[in-house]
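The chain below stands alone, shown as structure tokens; this is the form predicted alone.
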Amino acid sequence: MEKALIALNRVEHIRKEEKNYHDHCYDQYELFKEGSWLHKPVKAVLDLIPFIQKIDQPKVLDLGSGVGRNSIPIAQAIKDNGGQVVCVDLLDSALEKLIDYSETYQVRDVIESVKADIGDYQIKPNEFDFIIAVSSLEHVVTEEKFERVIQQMAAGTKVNGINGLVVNSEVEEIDLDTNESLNALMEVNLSTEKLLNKLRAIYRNWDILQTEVKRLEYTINRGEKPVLLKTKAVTFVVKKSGRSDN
């Protein structure tokens, strides 16, 4: 009992931090404008663009979408076929802007908002032609529902459909004033060998278009306090086969 109100109390208190991360952050920084991570979409989910733009009225799943970071240029690029773009997200600062920003690039009759925690979002089987998760898988409660919303990915994706992940591992957060190692504030921070394996196991089936683990770090705040984040970034980038075991 004692341990997991330990492990609540943790979440908890990550959620807060990157709360306050992410208000922030939405705030200062205007969508597709220089100055920070927001100013444009994933390289992996521009890529894939041309093949959901081939898919007549294709379907599209973003989960953790923020302010529309990646959902706004799919929903533009898929937006005279019919398309629809739905975007998950649990805070009410991202859904807001997304709203906005979907307003500003014509694109709101594209964009569905779905506010929910993705650990917790239903995917009804077989039902999107394209799911994307940008930076947002670690951040559900625990490793198993973890595993839990990338199986849910899978069987509600269609035959020939896509899932784009892009999944940080191995986070480390440093105090840039004293130079000292803290807990990293991420809910699930695997080593980057038990990712990959984790997904090339839950994917073993699906062929398999991009695996890319790139070193990033940057700089945050933490309330007050300025801190180096340090990440290997993995993408992972697969289709689904016509085979039956899927």
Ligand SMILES: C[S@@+](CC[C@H](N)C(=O)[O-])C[C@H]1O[C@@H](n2cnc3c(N)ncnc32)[C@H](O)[C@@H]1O
Given for the second form:
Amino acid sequence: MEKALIALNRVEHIRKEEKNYHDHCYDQYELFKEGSWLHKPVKAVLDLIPFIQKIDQPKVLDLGSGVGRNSIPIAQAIKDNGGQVVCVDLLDSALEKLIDYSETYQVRDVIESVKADIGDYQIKPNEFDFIIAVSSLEHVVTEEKFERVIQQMAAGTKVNGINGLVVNSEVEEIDLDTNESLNALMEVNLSTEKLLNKLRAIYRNWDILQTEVKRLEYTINRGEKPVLLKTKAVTFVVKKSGRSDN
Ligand SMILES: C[S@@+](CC[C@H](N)C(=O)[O-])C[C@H]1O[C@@H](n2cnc3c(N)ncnc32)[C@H](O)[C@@H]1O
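Given the form predicted alone above, I would also like to look at the protein as it appears in the form predicted in complex with the ligand.
Below is the entire complex, every chain and molecule, led by the chain shown above.
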């Protein structure tokens, strides 16, 4: 009981800090302008746009979409072939900006915004042609939920459809004033090897299009404190083949 309570308090604490960080970021930095990670869409996602454009009325899901850094370019690319992008995020600040930006970039009709926790969002089997989740899956409450969400993503993808994931692993946070190592504010902080093994197991029988592990470092603010965030970001892009059993 005590353990469950500690785990719950930990998740509440992480969610509060992550909300503060993202609310500030989405308010301060503009999409597609220099100065933050909102500057450009993720290359692995952009590279898949020609594939999605070939599909008639493609259905795309963006889990933890934020303000639309990746979904807006996708929406622009599939607007003329009747496509739809469903964007899921749990923060009002993200979804409000997503709607504003989708008006600015003239894709309001293509984007559907859903306020939900990724861990509770239900994906119907064979519903989507393309599912992306960039730096968001590691924020579901537990490792079990993490696996279940990815299994649902796999089952929710049509044959020949694609899943594109970027997941942070081995995340460390260091107080830049004191050099002290802090608790990383990541609900599911797996070792890179364990993460890759899980992904390979869930997506067995899919065609692997890209696996890449990048060491990245950012300076972020946690409250007033400057904090160095170190991560090994795993990019994993897979295509569902006819022989996939999920
Ligand atoms: C680092 S941002 C990345 C946003 C976007 N994927 C991108 O690449 O620009 C992570 C986003 O995931 C959202 N998020 C985190 N945990 C979530 C959860 N459990 N359910 C839904 N959204 C979540 C956050 O609110 C935030 O907008």
